[in-house]
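Quick heads-up: it's one chain on its own, the form predicted alone, in structure tokens.
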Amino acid sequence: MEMPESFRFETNIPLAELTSFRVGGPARFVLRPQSYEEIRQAIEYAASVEMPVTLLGKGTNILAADSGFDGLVIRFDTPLHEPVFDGTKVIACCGTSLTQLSRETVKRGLSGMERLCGIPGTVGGACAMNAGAYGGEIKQILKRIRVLRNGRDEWIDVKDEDLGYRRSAFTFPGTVALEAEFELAQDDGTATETMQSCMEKRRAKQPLELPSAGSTFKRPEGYFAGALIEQCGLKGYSVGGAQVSPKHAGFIVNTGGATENDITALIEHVRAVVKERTGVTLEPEVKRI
């Protein structure tokens, strides 16, 4: 199984190395790619060959498997363009760090994106898992999106049922998000001092010191699940090197050398416990490679 040359790609490159729980073997292919097209290319050629083929963006809500990847990692995490701002309309790549692009639209006296600042992932990755935090998601500005469905290269108006909490219909691997179109409103002169506030409870309140993928479960319907697992006393409780957070419980950290079978047997544990003491079923909100 081979690579076309006229990809520009890298082989055997640890998961570990691309995502953020620092976690993970290696990819046989990593293509980091240079245009849409390329991305249409590359997706085409692994159907033909029955290569195993996954999205990754910054790898910010990710547990990638030990045995890492046999396949093709397309890693769309750089952008292709600068955002195309038309009054309070913005057009993004979805390599688009989402942080800088939230900075951005706050320094042009925009709102809108403010409460999403500090989300470390991608444009597409917040498309895809319609990111929010702080009160703000990115379905209330997502207008239309730009994307790769069966071979086609296509601008879609986004409706109300497409996204949802943490759902989208703009997922890998049925679609491809490629760019964003999101509609903003002029700033009323709040927008830096939420961004800011948003920014500082983030520092105050999250493990940003160590490794993790983010909050790892969903929020369940009428509870917090940080609360929760604090509240059946696994606050601090460790697998190997994956622990429950001691600063925030809804976040499972690695604290050095941890192992896809630490996270997992962690996250089964914690899911366990929470059931049998509260009733409440967990949903893991970390995606798998």
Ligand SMILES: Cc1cc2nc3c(=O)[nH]c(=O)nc-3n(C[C@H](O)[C@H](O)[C@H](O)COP(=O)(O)OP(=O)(O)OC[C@H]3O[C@@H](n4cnc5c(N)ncnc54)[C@H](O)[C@@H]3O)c2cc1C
The other form holds:
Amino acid sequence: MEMPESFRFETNIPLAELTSFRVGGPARFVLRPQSYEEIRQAIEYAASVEMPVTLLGKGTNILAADSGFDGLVIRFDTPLHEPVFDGTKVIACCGTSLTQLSRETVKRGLSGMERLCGIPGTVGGACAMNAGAYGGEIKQILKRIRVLRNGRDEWIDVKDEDLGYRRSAFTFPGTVALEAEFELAQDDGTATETMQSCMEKRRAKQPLELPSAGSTFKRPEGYFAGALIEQCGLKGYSVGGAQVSPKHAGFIVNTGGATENDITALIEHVRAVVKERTGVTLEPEVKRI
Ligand SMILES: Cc1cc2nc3c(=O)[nH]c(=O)nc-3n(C[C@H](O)[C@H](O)[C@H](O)COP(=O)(O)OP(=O)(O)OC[C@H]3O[C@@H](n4cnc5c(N)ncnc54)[C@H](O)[C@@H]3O)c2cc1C
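Same protein, different form: I have the form predicted alone, so give me the form predicted together with the named molecule.
So here's everything in the complex, that chain up top.
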């Protein structure tokens, strides 16, 4: 399994270094694309030699395997160009930091992204996950998206059914989101304050000082996962280096040296206890490599 020399790839990089959970064994090849065309070529090349390929943004919603990934990781976590503003519209590269983009939009007197500030991933990861927080959601503002699928690079209009709660039609495998066009509104004078208050709530409530992948579970209909887990007495419960955060029970944190096995065992324990005591089934939000 050789890679063409024209690709500037690295070899045997621990996924623990590429993901916010700080867990995971080595990825055989890691490519940080320098152009959209390079992403297309890398996927085409991998298919031609039957090399497994996976796509990462900033890796903030990922639980990677202790055994690593014997294939190509495309790490699309840096912008290939600056965002382009046109009135209330902005087009951003999917490798752009969502937090940086939302700050920039607020600075330019625009509203619509201020509640997304603080979500630590890329624009592409946010579109793929339909990321949201504090009443704001990608779905409310994403109008068009440039995608690579089946070897074709095209802009498509986003339809209502393309995005749902923490899911979208633009997730790898199948699709790579390259650029996103958002329609925002003129700020009515409250965007800066809203952004600051959302950031403040994050700092106060979330265990940002420890590695995690954010909320471990999706919000079950009619409940909050964190409240259910706390109600079951699981706050602080741990398996190896994986712990239900004592600060926010909706987060599993890596207290040091957690393995994928520790985290998986803890997820399964939490799901079993919550199901038994409350009847509610928790579904993991984190994606696996
Ligand atoms: C401390 C903390 C707080 C968080 N708070 C929130 C929150 O408030 N709300 C929220 O929704 N999430 C939150 N998250 C989770 C995470 O940040 C989001 O899901 C984020 O959108 C993931 O972006 P990413 O670039 O890190 O994607 P990754 O984690 O790298 O990837 C996530 C998935 O998206 C796919 N993907 C990534 N980029 C692309 C692309 N360009 N095209 C197609 N598919 C792609 C990947 O293949 C993978 O399946 C939090 C995480 C942490 C660690």
